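Read the single chain below, which is given as structure tokens and is the form predicted alone.
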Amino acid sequence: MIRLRVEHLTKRFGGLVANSDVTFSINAAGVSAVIGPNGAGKTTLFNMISGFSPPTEGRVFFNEQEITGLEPEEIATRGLVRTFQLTQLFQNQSVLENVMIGRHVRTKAGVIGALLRPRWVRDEERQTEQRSHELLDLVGLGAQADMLASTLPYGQQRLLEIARAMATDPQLLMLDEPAAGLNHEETEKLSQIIRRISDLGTTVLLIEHDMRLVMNTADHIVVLNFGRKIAEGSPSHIQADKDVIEAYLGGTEMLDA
């Protein structure tokens, strides 16, 4: 089953072409990655897919339904959720509360329900809290549930953002440079968490500069350079691709796992 399909995506900012005629698809099963040198157009591509920036040309399909031009909130409701390069947490809320906030995209209680608090609303709140604890355990933050988000080390804040995104029950989770700022041990832990999320049935698509993480975690890789797709395939295929090696300044060391 195809989870995501993009056709001829192009984004122009005046005379600057950030992406040009990018086409690829990813399967529902497994982990996919978009890689490329700085300025290759990776985040612009993510912005178009997730609705934060409309494409100049091209179309986006999620579960074979077109989502081109939809608002980010509508796309998230359909099950496509993303994180960002910079953490966007509620710093003065607890770790648990941050995840529960993400969960509310799947809850039914509105303002009236929150005020009157009938039994079904209370049950929903208990389920939300239980699910949030499960997701914190998933990313290894169960013991930090009552801490303020602002007190977490940077690496744990990245994991908290993943837990909050998972609280929306996404079918496709898009991670924008999740390993940025992480040390080697934290990156290894992140790789295990991403594989675990995939094994639980969520499709994962990530942008990442850490080639060790990409090669050890992704099943399928799309490579961009100067806004264009230059290669696509398995990690072993990408490691041997001459265009990819040239794009990374002619050095194979950046692609070694």
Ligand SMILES: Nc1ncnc2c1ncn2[C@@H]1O[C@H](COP(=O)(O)OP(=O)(O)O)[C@@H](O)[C@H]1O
The other form holds:
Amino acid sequence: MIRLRVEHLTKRFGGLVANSDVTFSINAAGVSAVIGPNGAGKTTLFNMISGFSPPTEGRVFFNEQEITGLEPEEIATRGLVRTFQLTQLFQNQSVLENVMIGRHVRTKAGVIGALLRPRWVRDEERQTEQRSHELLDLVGLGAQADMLASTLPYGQQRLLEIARAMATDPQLLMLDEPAAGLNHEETEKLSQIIRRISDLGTTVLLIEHDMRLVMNTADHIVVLNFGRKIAEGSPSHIQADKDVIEAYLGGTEMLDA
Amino acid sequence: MLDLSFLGQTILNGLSVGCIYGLIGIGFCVIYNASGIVNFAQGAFVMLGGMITYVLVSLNVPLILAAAITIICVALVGVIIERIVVRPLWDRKATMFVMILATLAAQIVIERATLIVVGDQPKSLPVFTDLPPLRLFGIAIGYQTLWIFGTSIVLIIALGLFFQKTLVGRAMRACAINREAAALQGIQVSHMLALSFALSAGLGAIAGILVTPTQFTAFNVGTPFAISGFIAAIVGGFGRPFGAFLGGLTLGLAQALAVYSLGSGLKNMAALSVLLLFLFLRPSGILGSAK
Amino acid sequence: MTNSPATISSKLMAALRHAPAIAAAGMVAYAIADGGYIVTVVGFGLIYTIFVAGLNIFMGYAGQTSFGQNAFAAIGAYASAVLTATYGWPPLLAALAGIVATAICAFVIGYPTLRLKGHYLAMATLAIGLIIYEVAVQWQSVTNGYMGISGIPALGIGHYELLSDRAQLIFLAIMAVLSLAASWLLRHSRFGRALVALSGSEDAARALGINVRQYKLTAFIISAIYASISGTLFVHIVGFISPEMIGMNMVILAFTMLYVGGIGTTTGPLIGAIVIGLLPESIRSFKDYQDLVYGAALILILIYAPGGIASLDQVVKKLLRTKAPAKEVAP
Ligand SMILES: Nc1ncnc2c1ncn2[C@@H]1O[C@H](COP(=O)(O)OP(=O)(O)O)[C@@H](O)[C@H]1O
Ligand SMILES: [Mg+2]
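One more: the block was the form predicted alone; return the form predicted in complex with this ligand.
Now the complete complex, all chains and molecules, led by this one.
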């Protein structure tokens, strides 16, 4: 089954072409990755898919339904959720509350429910809290639930953002450079968490610079350079691709990691 | 015929007060460009301009000297506000909202302090040139109006030269374009902040001195003037000093015409409606906003 | 239960965190028991508690800006005043009509206004407050202009009227407690979490499926309803309303209370309103100094204690921490 399909996506900022005629599709099963040098247009691609910046041309399909031009909140409600290259946590809230906020689209209580607290709202609150604790355990932050998000070390902040996104029960989780700024050990742990998320049935699409993480984690890779797709395929296929090696300036040292 | 000259008179008066709004609007832009701060204490400078001059004149200081002393004093007040209120918040990277609230509070403190010192009676100044008005097609052109037009034009040319030709002026413009880059080039961004407050307070004081003989001044005239100046800046495209002046003229004219056709009770309503109209329909102003 | 020094001090800290709110509540209880002149002051503080609690939902929880909430207090106040004094409606019905009118106005005003950002939003909301003030002055046939409306009856249902000062104060205290309880319930719910989310990062909130515009507007309307209720209570307690009572100074006063009490905390509005409400009492003879003191207090709080009294425990913690090493080096 195809989870995500993009067709001829193009994005222009004035004269600058950030993405040009990008077409690919992502299977529901497994982990996929978008790689490419800095400025290749990876984040721009994520922004178009997740509704944060409408494409100049082209279309996006999620579970074979067109979502081009929808608002981000609508896309998220349908089950496509992304994280940001620069973490966007709710810094003044507790770690637990950050994840509870992620349950928004899967819960229903409104203003009246909040004020009157009927049984179903109390049940919903309890389930929200319980599910959030489970997700914190999934990323290994169970012990930090009551800390302020801003007091977490950087590596844990990135994991919290993943737990928060997972709280929406997404069908497709898109991670923008989740390993940026992580040390070796943390990256290793992240790789395991991503695999576990995928095993639990969520499609994962990540942007990554860390070739080690990509080659170990991804089943399918799309390579962008100067806004164009230059290659697509399995990790071994990509590692052998001439255009890709060239794009990384003969950076074989990056690829054989 | 009589009605037509009344309309002409209305337009002239509208443009004249529009110059004042424009000068205040420029004051907003000068600080905004140097720092990204919207200084809601701008009206206090205008009020102090008229009020300090009044106090000095009533102590028998000659008008020109009184005006000069006042402009310097008010510029100092500007620097003091920058040091005491704005700088600590700026250093802490306080939110835009906190900055607006703090400057608004500073405005109220100045306003109330003035009330305590000089009382709540309206004060006025003598006109600068005490001659009967010129008459043109049945329109009376008072010398104070000429003073307002003349001074505004001179100030705008002077400001234009200052920003284009002088080192300091160019440094301030560099800050407006990109503060980080300006800092990297060795421009003392924090000095620019203080300077922008001095400059904008001085402009506000001049506006206050010019306008007081045609109306009056009282401890609480600051807020309406600040709002008019802000509207002028919005209409002109926020951050464009020359645009703010055009915006001031537009606002003065619109207000005068509203009063002419709908009655004087609607003066403030007209100004606020112009503001909302621009905010909702064309927030970048007539010239497009600076950034 | 272990009573190690660490748990004791953390208990002390927890107590300290609630101390200001308890003290403020104690002040209210004292006023009810005493029944003397203090009743007026505390009553005024309780009415403002409701107004500021509403402001806190929109600004503290949702992190938005409005300089124009006085507009909604004015709509509530004038609706109650006109409908009861001029048309003889019962107070409760007039209050409900005022709330409905306020909610509709808040929707109509908020819909275009909340699209704006930064100083544009600040100025647009300020303008709305000023416009309502102008309307109150100019719409003489209804509002009686600067002269205002007097002879507004006391609160009551049928033949039961709240005539005594003490009865009124008890009623105000109940209303304030209900307002704060509602604020707490809203904050600790899916709705409140959506508000703090959009306050923290609009992009992140949207990426999680939160309809940012809808939640901002809802918070704005709720905040306006709080303002409307406080306006209604005000006119019935004072028996009089004029444009001067709903002008800019009301906004500055409310902001001072909000920041003194602690923006974003549930009990902050009560603390701020009681503290600031009592402040002029200590300097009663200098009525002219009142706004001067509010303004200066606001500046000082913004600069030196942006968390307000509610963050007192943080300040104490910081002091203890900086003092601790000094003790060690002492002989
Ligand atoms: N909002 C924008 N306006 C103008 N240019 C942009 C914008 N966003 C991204 N770009 C440009 O598009 C190109 C691709 O950026 P990006 O997608 O962030 O690359 P990547 O994530 O692959 O590093 C860059 O040249 C960047 O400067
Ligand atoms: Mg990127």
